[in-house]
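Shown here is one chain on its own, the form predicted on its own, set out as structure tokens.
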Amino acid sequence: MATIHHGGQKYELQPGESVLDGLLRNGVAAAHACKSGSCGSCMMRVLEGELPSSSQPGLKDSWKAQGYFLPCVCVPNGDLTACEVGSDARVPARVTSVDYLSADVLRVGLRCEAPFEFQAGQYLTVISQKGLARSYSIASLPDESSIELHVRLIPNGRMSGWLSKGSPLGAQVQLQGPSGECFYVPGRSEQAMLLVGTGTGLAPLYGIVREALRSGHSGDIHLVHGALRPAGLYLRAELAALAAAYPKLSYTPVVLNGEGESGVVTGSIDAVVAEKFSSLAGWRGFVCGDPGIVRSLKKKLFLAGMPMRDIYSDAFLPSA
């Protein structure tokens, strides 16, 4: 039975139990969100002991070399001594703005107090002063004055509730990351691109589209954003104006339940994409949003001829 040494205390893990579950079971207030190894919000650093190879999924090579790991997927074979991450993995920032993009989506602005390098479309983890951690995709470009996040309001959501009702302007948070491979890479500028997202899956795609246009991408760019109802299609005016300014860019809003509103396609987004883009050989794709929709879309893009190596995706997982 493995023992975890953390914060000057030791905790015995049950057979097959992860480090995170063991700490939480013993009342340790460890930061976490998805508990599935996707968001990175629970990251810790090992000081002594051997990590199983499966405990560092998606982490940067530099972090792996320093012993960082994800305790939510770490089921150790022996004793470990672990601590919280250091300042080399987190950057202080302040909340500078909060406004509504729709009835259930907030736009949150953050200003970093130290350099924070990222690619448009990657995601980061926001950690409040009380240790609450949630991961969000970055909608802004690297050289803009603040980092823009799109936060969906979740009933009884602790982080979204704090941001919407807790008067957080000026509050200090910690940023961890960035993470994710869903970002625009210059090169092959003539390659057609398809970007599909549901809900706040638009956030990374909004950054990727603008980065591609700024980089002089000459191939066609197709952006498809889906929501349950027309009210969920936020940033419509901005995206329509962007498409009008760049002939290579097309924007298609899709709703699952609609009244035939002008300019909006009604139907499931994966079916709409399959019908609209039947041949995708040689294209590049970006897919973000609900995990089930992301899986379905990746399959449909691949079956339409898009190479799997050219399909980049991030599924948005709720906190556990």
Given for the second form:
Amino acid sequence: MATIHHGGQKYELQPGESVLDGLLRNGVAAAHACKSGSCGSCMMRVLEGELPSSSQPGLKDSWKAQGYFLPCVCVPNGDLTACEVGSDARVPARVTSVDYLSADVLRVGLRCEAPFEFQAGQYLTVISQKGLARSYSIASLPDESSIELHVRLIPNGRMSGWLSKGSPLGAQVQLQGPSGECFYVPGRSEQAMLLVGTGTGLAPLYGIVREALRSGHSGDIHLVHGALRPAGLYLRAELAALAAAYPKLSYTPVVLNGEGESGVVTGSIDAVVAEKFSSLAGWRGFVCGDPGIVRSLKKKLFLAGMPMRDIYSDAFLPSA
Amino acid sequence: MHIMTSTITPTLFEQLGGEAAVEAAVDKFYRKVLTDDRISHFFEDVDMDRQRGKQKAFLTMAFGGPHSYSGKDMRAGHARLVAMGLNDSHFDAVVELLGATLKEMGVADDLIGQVAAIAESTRPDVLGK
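Based on the form predicted on its own presented above, generate the structure block for the form predicted together with its partner chain.
All chains and molecules follow, beginning with the one already shown.
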């Protein structure tokens, strides 16, 4: 039976229980979101004890070396002493803008108060002053003056509720990260690219497309954005203008329901993509958004000939 | 003499092209597995990146390369599938697809036979016999 020492208290874990579940069961208000080892919201640091190797998925090597781990996927074999992550893993930032991109998507601008390095397309975790943590993909480019996030309004969502109805402007938050492997890697610039996103899965793709264009990517770039209804599509004018300015870029908006909208394809996005892009040998792909659609699209791209190692994906797990 | 020949003769893994050959084979092989109606249902709900890693480990082993598979791992790893009905016919299908993959890559028949024999040796553990 493993014992967790945290905040001056001792907690017994049940067999097979993760550190996070054990702390939550005992009423500890530990920050968390996805509970599956991907978002990084719950990250802690071990002070004493041995971590199972599976408890540090996706963390930077420098963080692993310092004993950072994800308690949501950590089922220890022995006792552990763990603490909240220190300020060295977080960067303070201020909310500088909030505006609506569509009826249910906010664009949130953040200005960092310390250097925060990332690649376009990676994601970060925003931690509010109340300790609420949520992960969002970054839509901006590293050298832009503020970090842009696309936040979907979730019914009873606490972070999106605060951002839309509270008074977040000027408020300080902490940023943790970045994380994620879904970004543009320079090189093989003649490779054709296909980027498909649903909902706010457009955010990382918006960054990746602009990064690729800026890097002088010479291959064709196809961006497909899907939404349930035409009102769910956003940044349409910006993307159409970008495609007009760069002949190698195409932009295809797709909706599941709703017809007669000019320039919009109607259908399920995986079927539309499979039909339009049937031969993808040698291509590079990026797929972001709804987990079920990401899974289906990855398989379709792979079966259409795209090499598995050239398929980058990021499945979004919603949290209220 | 015996020692000399065994150091000069390239291993099966080397003859096949080593790590690069595994990398070239894995996507071809995995595509066949995913689209074969006899076995694709065993691979419906798996994480593709992780599954590709497993396919790669399997191919490395079947190619006679360095691996850390034990019979016990094989049993534990496939127990869930055996419970779903995994049997000899499915195992045969995988061996067949492995052979077809190598054939497409232009690998000589005798080497394909050696790979198939290594794959065959895992049958009892994979099927939990």
